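Single chain ahead, written as structure tokens, the form predicted alone.
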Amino acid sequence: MLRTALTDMFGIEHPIVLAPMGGVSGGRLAAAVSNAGGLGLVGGGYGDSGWLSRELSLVKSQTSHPWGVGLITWSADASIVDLALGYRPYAVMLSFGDPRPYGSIVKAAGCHLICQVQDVAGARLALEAGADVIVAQGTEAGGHGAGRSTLALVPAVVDAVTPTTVLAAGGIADGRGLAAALMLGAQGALIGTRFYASKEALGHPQAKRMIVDARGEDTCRTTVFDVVRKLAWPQPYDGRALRNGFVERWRGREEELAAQVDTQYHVYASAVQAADHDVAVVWAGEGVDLINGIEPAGDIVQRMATEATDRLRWGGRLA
């Protein structure tokens, strides 16, 4: 048993949380991770609140272990925030952008805070906040993010914000990763793209295969699935994907994308009710060349645990 700060603040058995990732990281997927020891979280993506009414009523009702929500800040509004907080979370993960207004509501419910965080200037503005437990994210994870690298990231953070909890999040898909996560400074990983091929994982069949296919090399950083959605989303935060045939035509073109998006957008938006890969985005981290297969999240955290339990003895026995 690896036992860290983020252990003993929820009282779990790992330290490993499920990235919640909009669309992926259901009820089900959440409790599954929870039940298995580690934190689950809820991906409320960009606030439809009949989806995550769903979601956290059977989060709630399969697993009696601490949980959470994820929200993307900017998007969120306090109506969101309150619905989140009324199933009553252990913890609410904010991310991408300014986290002050909404954390003093997380807070003022007396649920933990943690906040996605990209670069130092963001942790400290974490801390402003309250925040709890700061994820120090990497460039190299799947979905939304910015630049900046995760092995170089994650000790500039802890040194920022000591004492406050930092997790390590971006390129982490084993337990060799959550060890050199705990030997950075960070208390614990929060983890995606493994997730998302997971047999509880709401993405479609398809697009978990094609992560359990893929190299690091064939994903890329990119606005193009934002553009053609329609999605504002701010400076500097782009997303890594899966290249496929719709990034390869449009990226380095979407100022031609955006002139094009009404007719675009409803291509793209065909092509998601199709499960068509080659236009749809499948969202997927560097880490996708250690993912080998589809499992439960549960083998997958308990395989995860003791593979980094391992790496530690063994780093152990090199002093």
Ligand SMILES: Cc1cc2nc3c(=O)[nH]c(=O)nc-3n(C[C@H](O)[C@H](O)[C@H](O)COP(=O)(O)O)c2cc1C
Second form
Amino acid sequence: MLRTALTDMFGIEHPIVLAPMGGVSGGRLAAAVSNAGGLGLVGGGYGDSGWLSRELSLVKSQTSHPWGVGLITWSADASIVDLALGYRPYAVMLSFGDPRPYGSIVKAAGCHLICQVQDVAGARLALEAGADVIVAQGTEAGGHGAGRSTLALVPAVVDAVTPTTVLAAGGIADGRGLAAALMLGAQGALIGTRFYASKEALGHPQAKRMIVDARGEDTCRTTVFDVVRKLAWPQPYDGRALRNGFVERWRGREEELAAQVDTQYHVYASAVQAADHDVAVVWAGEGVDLINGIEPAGDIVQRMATEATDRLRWGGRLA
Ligand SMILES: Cc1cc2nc3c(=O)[nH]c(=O)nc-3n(C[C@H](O)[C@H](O)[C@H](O)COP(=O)(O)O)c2cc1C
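Form predicted alone done; form predicted together with the named molecule now:
Starting with the chain above, the whole complex follows.
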């Protein structure tokens, strides 16, 4: 058993947290991770209140273990934070943007605040917001993020915020990665892409299959999917996704894409409807090499915890 400050804080068994992947980490997946002894976070994304209400009701009905919900900070407002808190989560995670406006609201509700950051300056802002847990997210991560690498960023954030609990994120997809995160001084790992390829994840079966088939070099960081969806992501964020025909066509020509976005927006929306993933985005991290099947989330949690424990024991025996 891997006991850390994170497992103590939430009374959970394993230092494994499901990333709140927008549209992918629904209530069923979050509950499956929590029921397996991790901490499941529902991905509230851009704050669609109907989606959020449905998935938060689901997670509440499917687990009696701690769970939480994540929101994209720059797109959130007080009403969506209130809606999330109304379901009495054990944790709210804020990512991408200044968390300070919402920190005190989350804490006043008796809820743990988790903030995901991409650099040391962001970690200091998270401390000011009252974060109980800071996730240091490296550029290997699937979905939105920035430029620092996990291996160098995690210990730098640990040093900057000790004794606050830190989690590592980005490229962690098996027990070896979890063990490495603990060695870097993190108290656990926040994991996205590995759980995308799980039975309980929302998301199209074809997208899950593409993740299983992909290699790390089939991913890239890009803003083209934000441009075409007319999403006003602030600097410095872009996102890591599987390369597809749409990325190959528009990467490096973002201004041209922006100039004809009204037409391309509809082309893109139709592709999403048709599940045409040569156009529609599949967010995924560099850890895809380590994903060999679409499995129940509980099995992924168990295997990762066992493998990390074994690795740490074995490492301790090195002469
Ligand atoms: C499909 C997908 C969607 C994501 N959506 C969100 C999101 O809505 N909010 C968020 O905070 N992070 C989001 N992320 C990033 C995760 O929080 C996390 O940093 C990342 O998954 C960790 O790296 P990994 O994918 O290599 O495990 C997403 C990641 C993926 C793969």
